[in-house]
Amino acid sequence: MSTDPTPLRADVCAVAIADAFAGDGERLCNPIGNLPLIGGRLAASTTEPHLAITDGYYTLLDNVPPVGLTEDERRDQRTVAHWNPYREMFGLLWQGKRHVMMGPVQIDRFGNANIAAIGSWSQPKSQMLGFRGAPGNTINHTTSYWVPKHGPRVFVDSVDVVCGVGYDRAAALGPVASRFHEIRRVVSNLAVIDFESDDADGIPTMRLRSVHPGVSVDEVVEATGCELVVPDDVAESRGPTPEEGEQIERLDPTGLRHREVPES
């Protein structure tokens, strides 16, 4: 845990990710990637003790182990609470009882996200993951996003392929498709963005929620290639409390978070 009055950027990101899960209660917390895993497990071990977490495979856990474990360590350190085969997992996620954090390669101001391809659909310049579970995730339960390198090539006016459904498309699909739809937060290495602002048609759109210590509002706006609502007063993202700092060190003893978000 750092004693520096200015918290380390990676720790601020972990706390911002944990805060994205605030208020979820008895939901399945399903962050994808190292820092999202650290942040999600930080929430489960501090402010949101009723969050359900998995071992990444087929069980729900009764403890909150560190990330980055070997296969043997994963089996040794988990306390299995419940077998969670695919049919039970889908039963959870189809009823809105899950909050996933994914990593988009592009995202627009309404939260439409691309994880599939860059360029034209018929002949993309780059092929990514594919659609994976993004369409079903965004329709069936809360989704947040983690962006480790905030820039105008990620935050774009229009994504090349819509994989995760944003607020404008969810509204167009109607109440059945949008009943569980919620894009809650986009946490990046520079800032936290929410959707607590509406456009002229009443559609939720990106709003700058906070900037991380040492980052200016102008820096975030310059690095954002889509329209971003900027309130008159933008808060500074908070650093970890002493308890959170201890938990971050426990959850990430090898410092994976600093490789993803190094100090500049």
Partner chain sequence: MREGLAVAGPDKMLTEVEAVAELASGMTIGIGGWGSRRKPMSVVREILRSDLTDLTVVAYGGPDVGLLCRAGKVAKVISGFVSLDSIPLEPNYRLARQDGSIEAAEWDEGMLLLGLQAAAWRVPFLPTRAGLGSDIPTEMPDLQTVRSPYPEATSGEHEELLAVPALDLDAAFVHQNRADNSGNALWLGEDPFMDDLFVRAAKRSFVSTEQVVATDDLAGLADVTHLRISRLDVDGVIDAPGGAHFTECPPDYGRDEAFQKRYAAAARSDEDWAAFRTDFLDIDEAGYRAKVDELAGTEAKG
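Switch over from the form predicted on its own to the form predicted in complex with its partner chain, please.
Here we give the lone chain, stripped of any partners or molecules.
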């Protein structure tokens, strides 16, 4: 590593997102948003070749096209393997062979996530997306999150509305109702967070897994408005291998990822 130049931040993020899907084998990799799509498709084209991906609409693909395509290009460049209209997507996710990556407006240390509204739900200060699929996703299959601007307004002590179910809420439901619940990873522009530490009640909580090259642990703690377990030794997030570097360029030839996560 020491001889390599520091990798670009957006590329580190793409690799960290790809790594979140490691071990998923044959299931639907369903990241939402540009960088999550790039990272998910990176996993599908390198380390996890049996992942299924979507075309963003109504089909599952058996190839891995680039992101940012026009409507005509999207249709031209897909190898359709399955018809997946919305009702079929609900069927698939209720069955459980899916790992989604969503973008939270707020998230707390147990992984409770808000995408619905800021303020009270009954009369929001700012209406956001509503609950959308977050409750059903989180209680039925693996979920990860992507935060492009890591800061104390996103990582909060307590979210205004629980849309995506976190580990404390899952624990309160009991082991049977929560048996399909897993929040695996939160990847941000600064760091990678997992839930591989417990609080006093044995409930999984946020733990700093790695910091991106050029980011200090203190910087991440400062930018995190909720409790974050920091191990004695925090790894540095890895950059892309040469093969991953090539795939990232193929998947995002116009550099959408750098617009989402610019070099600071």
